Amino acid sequence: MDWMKIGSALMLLMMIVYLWPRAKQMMKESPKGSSEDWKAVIIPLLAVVGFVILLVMMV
């Protein structure tokens, strides 16, 4: 390894250890998801699925 990947890899770790207490107080404090929160995510989610798997089928 070359010093620029350990120069990179100590700067990604002190990125997490400087973001980490404020990413716990945004986890705790976001409002929870309710199933029609979920439902609204999951069924776009699965229509774009469902379409590459079309255009993968069409190929």
Second form
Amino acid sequence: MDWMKIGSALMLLMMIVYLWPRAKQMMKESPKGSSEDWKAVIIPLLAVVGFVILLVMMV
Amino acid sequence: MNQTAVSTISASALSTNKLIRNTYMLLSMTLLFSALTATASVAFNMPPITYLLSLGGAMLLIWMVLPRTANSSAGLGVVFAITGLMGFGLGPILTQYLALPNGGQLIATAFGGTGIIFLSLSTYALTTRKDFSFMGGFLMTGMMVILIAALANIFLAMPLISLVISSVVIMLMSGFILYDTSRMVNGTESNYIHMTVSLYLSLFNIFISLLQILGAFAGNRD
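Give me the form predicted in complex with the partner chain now, not the form predicted on its own.
To see the whole picture, the full complex is given below, headed by that same chain.
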């Protein structure tokens, strides 16, 4: 295994260790969204998916 | 509504507008600086390890230095150091893509696509003024899953998993743009240096992931 892979793995591991406490806190403290709230997120995200597919077809 | 309430609301609206203006101004300057360092990195033909070292350096600055300097003018220098390093780290990746027959077109498409995604989502969050704070837990969970999947894929080296990770990263970062913009609009965040770094990271990740997806599909077609 080359040391680029080892370096990348170490960096990702560091990110996981660093972000884990913050992620846990955010998971606990985040307010719950209603179905209306999620609809307001899903629509633009689906538009992003459509746009990426369009870009893939263009290249 | 009495006069005190009216003046409190208008003061809050003013500070929100100032935060948004400062964030976008700093973001555009850092993007320009990042593009300059990326160009320099391509011109010097930097080796692939540059990507890892630059990103590692930028992460250390974000974790260790930024929290201590974000409320002072030194924070501005730190933001430019972070974005400059990340731009410099992009050099070896761009060099690899530029070696492809349609590499220039792929980079331009990924760059333009990232810009359109960012502008559309920011406009959506700014005009609807919706509160997307409920997405925080979901986005962080997604982030942890993706980091673990990316770690596993370093050893598995499966191209399909790599493509799935890139696609999910684009979705997650799009979610983060909505989440961060709503934090500015709704006054949850008041520091434009934090906001700039947060939005820059979303843009950076969307660009890299989009480039990888476009490269994979264009490569298959060739």
